[in-house]
Every structure is written in structure tokens, then in C-alpha cells.
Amino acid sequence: MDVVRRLKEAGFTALWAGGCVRDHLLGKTPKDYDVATDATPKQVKKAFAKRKTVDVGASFGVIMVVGPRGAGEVEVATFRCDGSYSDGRHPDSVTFSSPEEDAQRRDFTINGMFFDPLEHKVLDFVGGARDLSQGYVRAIGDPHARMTEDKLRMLRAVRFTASLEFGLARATKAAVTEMASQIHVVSAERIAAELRRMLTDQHRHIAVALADEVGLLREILPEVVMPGSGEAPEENDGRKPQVVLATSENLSPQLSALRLLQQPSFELAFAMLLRGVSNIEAICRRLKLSNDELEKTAWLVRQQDALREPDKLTLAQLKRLLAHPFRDDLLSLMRATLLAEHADPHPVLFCEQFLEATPPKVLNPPPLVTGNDLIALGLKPGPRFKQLLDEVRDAQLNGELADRSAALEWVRARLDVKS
């Protein structure tokens, strides 16, 4: 409000723009606010001379205005027209323009509206209000042209459609389907960022089904290709479209389990999507996920069925799994899987009861024997070294060794036998 007011006082047009307008009209609190103006970047900086500003894209007409402590920051962009997109992601050039022209360069009608917060007035040059009320994600103008400008918009179309529980307009859906193979123009990091947003949203199952249906899933995750079978919803005269999910037999369990996850981390949801896939590390590296994301996702997929029959595990096996830092996500994965399969929830209940009855110092006690102890006994680091540490740790967790002296004696006996 303050950014708009100050720009107006300086004699410029200033409006909220893009996603914050969409969310505001839907009665949601926007995650952030963007302001569009006819002021040039230099004029914006002058209008906020007493406030810190940051050039985040001055060549594209974008200045970040930093608010007072705790108030965040607002991106202020000059109304513009974009030139050609030779890289399929960014405009080669921009020219400053009017609100009407600026709206035409944006991706979807529901993201192409402006709002004057001081006069409480919506400026809609692209039919965004109509599509918002009827429940459609529709590209502005020619959908092929919009997707050609920025190939990431194909994934964004899927994400917005799913997160808003809207329908994907027929022509827009057709363009995405025809152009899906061109998604590889987009960097792996940007694709991964869209995946994170999709899979941590409560409508993640709809996003996966739609991505499969339009052919994007087989392009970004060919390892989990599953043919969809949904038809585009018919567009109507004001009635909200019905969300149609793909009903492929081998996709349905994944969708059900994804839907049943409660506010999952990205790694948990991604592991659920990759259930049954073997080359997890390769997939994570291809998407350039962080090392932490790779480690957690790979562990969850590897251990996905480890707690199917927890009462048949040794104490050591059970304690190792339930003392692991990713234990809670593993239990969430197992719970959703069992619910999706309409199976007995006994495995999860067993683990929860075991955790409740087992003090932390019993679940994960300090090791009785360390690597330094083995070195002191004359053993050199190597495969046998690690094997002995694992064996003595298992004996400790199984309750077979009660103290350090007994553990060292156990190790000495093992070394004598092996020698």
C-alpha cells in the first residue's frame, strides 16, 4: 500500500500486479506483492530515495524496494513489452509500455490482472476475472506463443491448475501437450523448483496426474512414466470445471498415497512419487537437487518397505531405523502407503508404541566401542574394521552387551577367531 501511495504521490501510475492480485481476489493472503508502474527504474529509485532499493533487474525495469524492519520487500517493475525469447526462457530485450501492453506479455489470464489498492479497483485487460470466477487456467492470447516464450510456463500451467483446483483451458492444454518435449530448454534447477512447489502443495496428486496426462511427467521423470487417461473438461458458462484425474491403473496407488501425505517435506513427497524406482541418486543429480535432498530422498526410497513387518525385525534393526533422523518421514510414508492400499495400519502403530515405550538412551545409546578402540587393538581401518563396528553395535542394540568392558572382550574374541 505504501509503495503504491508513494509512487502515486510522485505523479506515477502504480498498481498491484500478477499473482498477488489473483490471490487477493480469491480471498487468500498473497505470499508477496509485486507493483507495476509507469515510472522508470531511475524514477522509482528517486521516489524511494530515503528507502533502500536494490537493482534486481534494472535492464528489465525491476527495482526491489526494501521495507522497514519486519515489513519485507516489494518488487517494483515498469510496465513493459518483451522482445523475442531466443533462449525459450528470457526476453532478449524490453521496451517500457502501458498497463494494457504489459498485461499481454504475462503468462495466464488469472495472473494478468492489476489492482489499485487505494481505489479498490481491478484493471483487467485479458479476461482474468472471468477465468478466475469460472475456474480456468488459460494462456493470454496464443497459448503456443506464450509457451514458446518461456517453456517453464508449461509446468506452471500444471501447478496453477492443480493448486487452485481449476481446469486447464482446452487450447492451453493442447499447446502444453504438443510442446511437452521442449521442456528440456529449461534448466534443471528451475524444473526442480516447480517440482518442489507442486509436491509440497496439498493438491500434489492432481499436479502429478495432470503432468502425466499432458506428457510432461515422461519428459522430466521418465523413470515413473505412467500413461494418463483423462479428457480435458468441457469449458462452460460459469460452472466450475470438474477436476479429472488420470486413472491409469499403475498411477492410482501413487496418487492416493501422495494425496494422503500430511504437509510433507519435498523429499518425502518425491520419495513417494519414486516408489519402486532404483536409480534415485541419478535422478536427483539430473535435477541438480542439493546433497541433503538427495540423501534424504534416496534413504526414504531404499527403506520404503523396511517397516512392513516391524515385529519380525531384530531389536537392532528396529532401533537403527527408528533412531534415524529421517524416521518421522519414513513413518509418514508408510502410513500413507498402507492407507492407500487399504491395508492394516498395524506396522505404523507398532512402531509408534515402541517409540513411546522406549527411552531415547535405550533407543540410541552411545556406542560402547569406537573406531579408536579398534585401532588401539591393532586393527587397521578397512572393510573388516567397519564390519566389526556394525556387529558390536548390533550386539549392543540387541541387549547382548551391557557395558564397555564386555563389548571390548566381545571384540577381542572376534579378532582371535578371525585371526
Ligand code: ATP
Second form
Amino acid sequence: MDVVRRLKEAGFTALWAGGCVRDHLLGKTPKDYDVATDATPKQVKKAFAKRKTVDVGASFGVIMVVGPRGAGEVEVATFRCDGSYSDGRHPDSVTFSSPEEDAQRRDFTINGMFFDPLEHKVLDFVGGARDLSQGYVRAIGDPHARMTEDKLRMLRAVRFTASLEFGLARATKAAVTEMASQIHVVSAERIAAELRRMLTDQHRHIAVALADEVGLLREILPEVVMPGSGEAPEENDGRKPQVVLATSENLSPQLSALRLLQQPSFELAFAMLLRGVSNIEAICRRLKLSNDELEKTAWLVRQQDALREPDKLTLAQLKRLLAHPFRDDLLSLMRATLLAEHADPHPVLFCEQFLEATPPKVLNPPPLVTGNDLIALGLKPGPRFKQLLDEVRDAQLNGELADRSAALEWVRARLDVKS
Ligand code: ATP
Ligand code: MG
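Having seen the form predicted on its own, could you give me the form predicted together with the named molecule?
And the full complex, kicking off with our chain again.
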């Protein structure tokens, strides 16, 4: 409001624009506020000479105004219309223009409105208010043309439809369905960013189901739609392996479990979606996820069933799992999986009680024997060295070794047997 007021004082038109208007009208707190104005970037900078401004996209006419401490920043963009799109993602050029034209370049009617926060007036050139009240995500103008310009809009359509619990307007949905195979024009990073937002949203199961329905899921995560596609075919009588049809049917267990996750991390929701899929690392790399995301997702998928029968694990196995840094996500994964299967939640309760009853120094005690001890015993680091360390750690966690000297004795005995 401050930014709008300042621009108006300087004699310009200034309005809230796009997503923040949508969220404001829905009574939600916007993630970020954008202001649109008839001031040129130069004039914007001049109007905010006393504030810090950053050229975030000078060629697109976007200036970021940094607010007072704690207030965040506001992107101020000059009303513009976009030129042609030749790369399927970005306009080749932009021209400064009017609010009417600026509305036309936006993706969906609900994202195409302006709001004057001082006068409390909505400016709607695209029928956004009606779609917002009726609950539709509808492309502005010809859906096919708009998706052709910028293919990222296909994923945005799915994300907004799911997160708002709206319907996707028929022609818009048809355009997305028809063009889904062209999503690969969009960079892996942007696809992953959309996936992160869809999967951490409360309506993640709706997003996945809709992405499946319009054919985007098959493009982005074929492994999920066609389980086994990344694995070696099973041995059979020499005929071609059976192709699993791409239907939502084999997705439904994941969808119920996804729905049951409560405020999951991205990795947890992603691991749930990837249940039963084998080549997790390759998928994460293809989507250019961070190494941390890859590590956590892959671990969670690998251990997805490890806590199904916790009372059948050795003490060492149980302690290792429950002392792991990703333990809380693993327990949430197990809880939602069991709930989705209408199975007894006992395994999770068992683990929670075990954790409550087990002090940290029993759950994850300092090792009795370290690599230095093995070196002192004349061993050289290598696979066998590592294995021995793991074994003595297991014995310790299983409560088989009273103290350090017992542990060293145990190692020596193993060495004698082996040699
Ligand atoms: P959120 O911030 O919650 O993701 P948003 O609608 O604010 O939703 P932003 O990415 O912040 O999304 O973009 C702000 C506005 O810019 C949008 O509301 C829309 O009007 C316009 N916009 C963003 N991306 C596109 C796009 N790919 N094509 C056309 N218009 C877009
Ligand atoms: Mg926004």
C-alpha cells in the first residue's frame, strides 16, 4: 500500500496486480505483492530515490522496491504487453502499454485482475472476478495460443486448479491435454519448482491426479505412471514384458497416502509419490534437485517399508533407523501409508514408544570402537574395514558389548577367526 501511495503521490497510476489480487479477494495472504504502474522503470526508481531499488528485469520494466526492515520487497512493473514468443517460454520483447493490455498478457483470468488498495476498487478486464467466484481456472484468450507461448502455464494451470480446489475450464484443460508432451521446453529447474509447490500444498493429491489426467505426469515422471519402466524386465518365457497401462488406477494408493500427509517436506511427499519406483537418483538428477533433496528422497524411498514390522527388527536395525536424521519423515511416511491401507497403526506407535523410552545415549551412543582402533590393530581402510566397523557397531547397539575393552576383545576375536 505504501508503494502504491508513493507512486500515486508522484502522479502515476499504481495498482496491485495478478496473484496478490486473487489471494486478497479470496481472503488469503498473498505469497508476494506485485504492483503495476504506468510509470517507466526510470520514473519508478526516481519515485523511490530514498528507498533501495533493484533492477530485477529492467528490460521487462520490473523494479524491486525494498521495503523497510521486515516488510519485504515489492516488484513494481510497468504496464506492458508481450511481444512474440519464440522459445516456448519467454517473450522476445515487451512494450510498455495500458492496464487493459497488461491484463491480456497474464496467464489465467483469476490472475489477470488489478486492485486499487486505496480506493478498494477491482479492475477486471478479463472476467477474473466471475471465474474466481465460480471457481474456474481459465486461460485468458485462446488457451491453445497461450499455452503455446509459454508451456510453463500448463503446470501453473494444474497447480492453481488443485490448490484453490477449482475446476479447470474445459477448453483450457483440452489445450493442456493436447500439448502436455511439449512441457520439456520448460527447464528442469522450473518444472521442479512447480512440483515442489504442488507437493507441499495441502491439495497435493488433487494436483497429482490432475497432472495425470491431462498427461503431464507421464511426461515429467513416467516412472510413477508406469511402474517398472525404469527396471530391468522380469524374466519370463521369452515374450515381451507386459506393459503396464498408464492409468490413474495404479496411482490410487499413492494418492490416498499423499492426501494423508500433514504439512510434509517436499522430499517426504515426493518419496510417497515415488513409492515402489527404483531409479530415484536418476529421477532427482533429471529434475536437477539439490543433493540434499536427492539424498533425503532416495533414503525415504529405500526405507519406505523398513518400519512396517519394527518388532521383527534387531535392536541395532531399529536404533539405526530411529536415530537417523530423516527419522521423523520416515515415521510420517509409514503413518500415512498404513492409514491409506486401512492397516493397524501399531508399527508407528511402537516406534514412538521406543523413542520415548530410549534415551539418546542408548539410541545412538558414541561408538566403542573407531577406525583409529582398527588401524592400531593393523587393519587398512577398505571394504572389509568398513564392514568390521559396522558389525562391531551392530553388536554395540544390540547391547552385546558391555564396554570398550569388551568391544576391542570382540574385534580381535573376529580378526583371529578370519585370519
Ligand atoms: P503465487 O505467487 O502464489 O505462485 P501468482 O499468481 O502470484 O501466484 P507469480 O508467479 O507470483 O504467481 O506471478 C504473478 C503474476 O504474474 C501472476 O498472477 C500472473 O498474472 C503473471 N504471471 C506469472 N507467470 C506467468 C506466466 N508464465 N504467464 C503469464 N502470466 C504470468
Ligand atoms: Mg505471486
